[in-house]
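Taking the form predicted on its own, here's one chain by itself in structure tokens.
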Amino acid sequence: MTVDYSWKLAARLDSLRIRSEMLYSVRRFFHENDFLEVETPLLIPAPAPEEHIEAVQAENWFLQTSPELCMKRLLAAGYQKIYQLCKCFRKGERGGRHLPEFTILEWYRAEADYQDLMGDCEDIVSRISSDLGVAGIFSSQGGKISLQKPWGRITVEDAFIRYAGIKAAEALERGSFEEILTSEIEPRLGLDMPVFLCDYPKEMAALARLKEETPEVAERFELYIDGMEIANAFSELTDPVEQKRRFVEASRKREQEGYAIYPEPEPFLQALSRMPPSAGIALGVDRLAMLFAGRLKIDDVVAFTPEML
């Protein structure tokens, strides 16, 4: 029996209007700050072999899980500041905050690091708030989350000790890092103001540059608002030999856990040595729309979910 979803589509009109205005504000921000908007292919021969992200296969190629490999090749070709709004695809991801097809905002800066991207996040989200005519972001608790700058910052190590009573290295050894992060730490982050969770263990940052003064951690952060991850960013690794070693290690772990093994992204590795010191970030557009629209489910800020097709 065919189900009529017209009532659901009608109920999402206000949220989709907010989403549309949000995207207009994003493009205005990047245009005014001299970023070039680019489009890279959705269908690629090889995604980055991340341990717990499964790509959707399309014949002998894959739908992108992120546009990062192609965007970094543009940096290596001399592009300075670029951004992209696009669709990404991840197999098996479905829940209140997850869709197998989702919209991402990704941007890169040459001659920059992850600290610069923290400032970008503050400016972009505050600009959206201003353009929408709202004082802050809606909280799931019924109030507003302040966007007054500077936002909070906490290292991964400090967060594990403060909220879980365990060191990050110990959690990694036990194999419980992700479980503790998602169940005990994430729900406590960004409840009053946005928070940058930064300096991840090197084992959790396959494409990131390590900190010179403390090489056991990487220059990576995730942005949390109202207990929800909104963005993932890092200073880029530009050493092709080290990057290949990390890809091999990630592929080995994927094989051990029964995940598909991808071809090596050789054009990306060849270009990497020409890439300048850079930083890049991926921000979840659907999740940010949830916050500005005051919605608790990702379903409410997209026109169609997979179940409606």
Contents of the next structure:
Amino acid sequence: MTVDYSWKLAARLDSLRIRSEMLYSVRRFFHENDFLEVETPLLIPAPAPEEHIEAVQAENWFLQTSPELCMKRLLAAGYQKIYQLCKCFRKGERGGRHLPEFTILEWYRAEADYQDLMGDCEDIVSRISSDLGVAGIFSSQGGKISLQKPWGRITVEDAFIRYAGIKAAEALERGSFEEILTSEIEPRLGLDMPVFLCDYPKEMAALARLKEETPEVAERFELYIDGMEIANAFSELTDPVEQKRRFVEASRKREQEGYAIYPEPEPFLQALSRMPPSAGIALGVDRLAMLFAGRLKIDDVVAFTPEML
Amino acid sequence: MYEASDLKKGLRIKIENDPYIVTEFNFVKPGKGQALYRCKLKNMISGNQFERTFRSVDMFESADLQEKKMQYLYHEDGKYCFMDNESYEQVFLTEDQVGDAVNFLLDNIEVEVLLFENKPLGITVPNFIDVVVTEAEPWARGDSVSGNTKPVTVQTGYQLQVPPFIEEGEKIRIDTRTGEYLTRVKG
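Shown: the form predicted on its own; wanted: the form predicted together with its partner chain:
What follows is the entire complex, opening with the chain shown before.
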């Protein structure tokens, strides 16, 4: 039978209005801070091989899982400050906080590191909140989350000890890193104020640079607000040899587990040697909209979910 | 066989020879990390519940259950009686076994009774049912564009959110799988 979704769409008007205001505010922020808005192709020949991210195939190419590779080629060509608002696609990701097609806000700064991006996050979210005329974010626990700077910072190592009583390295070895992170740690992060979870084990560095003084961790952080992962950021790896080694390793693991192997993103690897020290971040726009609209399900901040099509 | 990505609320799987139903399901995934499928499972015989997290490599057998069409007759002292209209055989289920389906048990409704080795375990009501709204606040006209919803009670005693224009005495269609309002039924 055909279902009439009009009432459901109508019921989303309030949160879609907040989302729209939020996007307007984001664009103004980047415009005023001299960032260039770019649009890179959604359809690409080779996504970055990552162990746990599945791309949707479209003919012989793929829908992007992130705009990362093209944006870094722009950095390598001399672009200094760029941002993009775009759709990304990840196969099989559907849940209360996941949509297989979702919106990313991604930005890069040349001659910067992940610390600079923490400052950007504080500024952008505060700016949205003042543009929307709200003093903070209502937490799903009932309280209010203050956006006053500076926000909290905790290393992955400290968070594992404090909230789960286990060393991150040990959790990694036992194969229970994600399990502990999502069940014991995440729900307690960013409840009073947003928190940056910093310095991930080098095994989870993906495209991040290792920390010079402590090379067992990478200069990577994730932003958490109200127990929810909002953004992922790196000081970018600029060494093409090391990057290629990591891609090969990720592809090997993918093959072992029976996942599709992607072609090597050759032009990206070539460009990497010319990329200046940079920092980049991807922020989940839908999840940020959930926070500002006070909605607990990602479904409520997009007009259509795949099930409604 | 099922894969972890097939898991969803209501799926029935076999673990160590017992049938289990997924009563709660949540997809969890740190952006760069592996996907986790967090489930609450209920043993369909003992009723015992526990939580378990699966990974994408996990596989499951489906539970070998039979379903029989039966008609709902009545309930008494916490027991719900259903009858096979061909053999006139009657079976009784507890409140727990009927579960959320109690919200959609219209008089004489035909349901699927789930049997495991001939013992009734639970029921499945039709995906869509039409019910009469028995209690609703009147519609404040002009409110229709604000996108609000309002709560109503239907003839089975079930409460749900509907668009503001639904009035008492009207018939509406409910998707019993989600418990959500679908559309107004004319006539």
